[in-house]
Structure formats: C-alpha cells, structure tokens
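A single chain, nothing else alongside it, follows as structure tokens in the form predicted alone.
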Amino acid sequence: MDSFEFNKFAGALLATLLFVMGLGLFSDAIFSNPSPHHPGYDLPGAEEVHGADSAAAAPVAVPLPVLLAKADAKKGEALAKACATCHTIEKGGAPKSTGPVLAGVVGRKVASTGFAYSDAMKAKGGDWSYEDINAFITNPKGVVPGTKMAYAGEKDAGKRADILAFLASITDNAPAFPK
C-alpha cells in the first residue's frame, strides 16, 4: 500500500470521527436535558439551631393522639416511599441488607425479624408502640445510639403521624391509636 492509499484511509477515518463528534455537539445543542429542580426524595438533613433562636424556633408540641386522629395513611404511603430505599414495605417481603421489613412493625417486638440488627437495637427491647416508632423516626440515633439506621429523622410531627397511620394500615391486627 502506498502512502497515497494510506492517507485516503486515515483521512476517511478522521473525517468520520470529526463528523460523529460534531453530530454529538449539534444534538446536545438541540436536545437539552435540564436537571430536575428537586431530587427524587428530598431527605431531611440534620438541622442545628444555636443561641437565642433555639427557644424561638422550638415548635409547640402537639400530643401524638391528636396528630394520629388527623393522620392520613395515603399521605403516609407517599412519605414512606423514601423509607423503601432501605426497607421492604410489602407484607411477606424479605428484609433488605440495609433495613428490616416495615409491614407489621406496629406492636412487633424490637429486633425480632430476620434482619441483622445492631447490638444497640437488640439491647433496646420491648415492642414497637406508636410512641416508640414516633420517637425513633424523629431522631433514630438519639433514641438508639449505635443504630444502623442512617436516616437523620423526620422533624415534621404531621408527616410522622401520616407515616404511623400508613404503618398501622400495613400491620395485621394493629393496636388502636392511643387516646
């Protein structure tokens, strides 16, 4: 093969690569893909309030029975989709490697399913009452220091009540809401 033939093949290859790159740039300019305004599940982070603002920022605590009386299980189901990243929610499901099954949790013994619970969770003992679940999803690491749960907690009491109503709806023979 002489140098003229080689130059034709090399030129064709380079022209093809240049055409493909140009086509990519042109299609990116025409078909833009904007990034979403909100992440898929906006998980709350740890919030800290310092100084004199902490007293002013402290919300008025509404008793859990009042919140549960107004709770909406459908809203709780939507909120629990964020929980599904680490937990199995469906009845009869197997625990995920990051969290136990939530179906049937209300009234169940703590650390009693086939999940590899932390030693701190095993030491907690007792049953999952509405009050216990409410406290735990408010601040998991504050209630059970050493828990494997990485979730920072749900600060909104109304959202927690909706989640509790949903958990009760997926629990067979769930205890009645506290009065």
Given for the second form:
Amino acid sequence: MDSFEFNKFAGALLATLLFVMGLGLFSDAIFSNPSPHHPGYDLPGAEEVHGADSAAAAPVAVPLPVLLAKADAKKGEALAKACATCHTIEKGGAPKSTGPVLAGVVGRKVASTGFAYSDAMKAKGGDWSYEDINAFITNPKGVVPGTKMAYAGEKDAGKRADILAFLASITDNAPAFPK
Ligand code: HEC
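Starting from the form predicted alone shown above, please give the structure in the form predicted together with ligand HEC.
Time for the whole complex; same chain goes first.
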C-alpha cells in the first residue's frame, strides 16, 4: 500500500467516524429527554392544584370605598384627558356636542343636562352616585346598553377611583365618598 492509498483509507475512516459522531449528537438533540424537575409522574390532580394556585394569586377586587380613600384627584385629572375629548371637564365650561358636561356630575340626575342623550341613557333614571359612575365607566355599553358613549371603558379600578376623585373635585357640594 503506497502512502497515497493509505491516506485515502485514513481519510475515509476519519470521515466515517465524524459522520457517526455527528449522527449521535444530532439524534441526542432530537430525542433529548430532559430529566424531570422532580422524579415521578404528574398525576391529573396536579394541574388542578396549579389552577387553584393561580386563582389565589389573582388580584382580589378592592372595594370602591377603600380605593376612593386613597384616590388621587391630580392623577384623575390627567386620566380624565381621555374623557375630555368628548366631555367638558372645566367648571363653567361650554358644553360640547360630543358629550354632556362632566363638571358637577357626581350626584346629578342622570341625563339632566341640555345634551341630546340616547334613549337608553334617558331611560336609566336615578342620580350619578360614585358606584354608578364607576360601573358605567368600567364598561359603558355593558352597563347602559344602547348608550351613545363610544368609550371602551377604564378597566383599572385604581385609575377609575382617581377619575372619580377628580370628578368630585369639579362638582360643587360633591357627595361624600361612600364608606
Ligand atoms: C367618545 C366620547 C366619550 C368619551 C371618551 C367619554 N364619554 Fe362619557 N359620554 C359620552 C356621551 C356621548 C355621553 C351620553 C351618553 C348617552 O346619552 O347615552 C356620555 C355620558 C357620560 C356620563 C353621564 C352624564 C349625564 O349627564 O348623565 C358620564 C358620567 C360620563 N359620560 C363619564 C365619562 C368619563 C368619566 C369618561 C372618561 C373616563 C368619559 N365619559 C369618556 C361620550 C364620551
């Protein structure tokens, strides 16, 4: 066997070895079998326990009076910029055609300004308590189906409380916060 022949054999052998090693690495990657974090099988009940855990970790609804007690009218004023696209929020400000004046709204009779309210709002009745405004601005169309208020709602209860505190600040003789 001359050295050229030998090199061919050696080369072929090396290539085969490399190929086999590569195959091993490759199949390890495909069929990787990570060892479980804790030995044993997961029983069906285990999932339910996890579910219960996350339910317990979900935020518990804080009652409105508690939120109002620590609400910040200044933050509410900034948040009410979203309302001001449709509503007048300045005391004594000129009404807009896009929404009733919000200054003075707390405790006011529902649908009682010169605004062209929807029939749904006219039919609602009652006065705007903090609780009612809170519910309405959470989900306007859900609470007053047929309302003209094209606002998706503020889902954050803390932010709603800030807005309510601001509405109180632009209402003369605003009712006291609920206890
Ligand atoms: C896209 C415009 C729009 C936005 C934004 C909007 N509103 Fe309204 N809002 C309306 C309209 C229109 C009505 C009248 C609804 C009806 O007649 O059905 C209304 C009615 C109300 C009423 C009842 C007033 C009354 O005189 O009975 C309250 C309270 C109110 N909005 C609060 C808010 C607050 C607080 C925000 C901000 C968090 C807000 N709205 C954002 C358009 C808007």
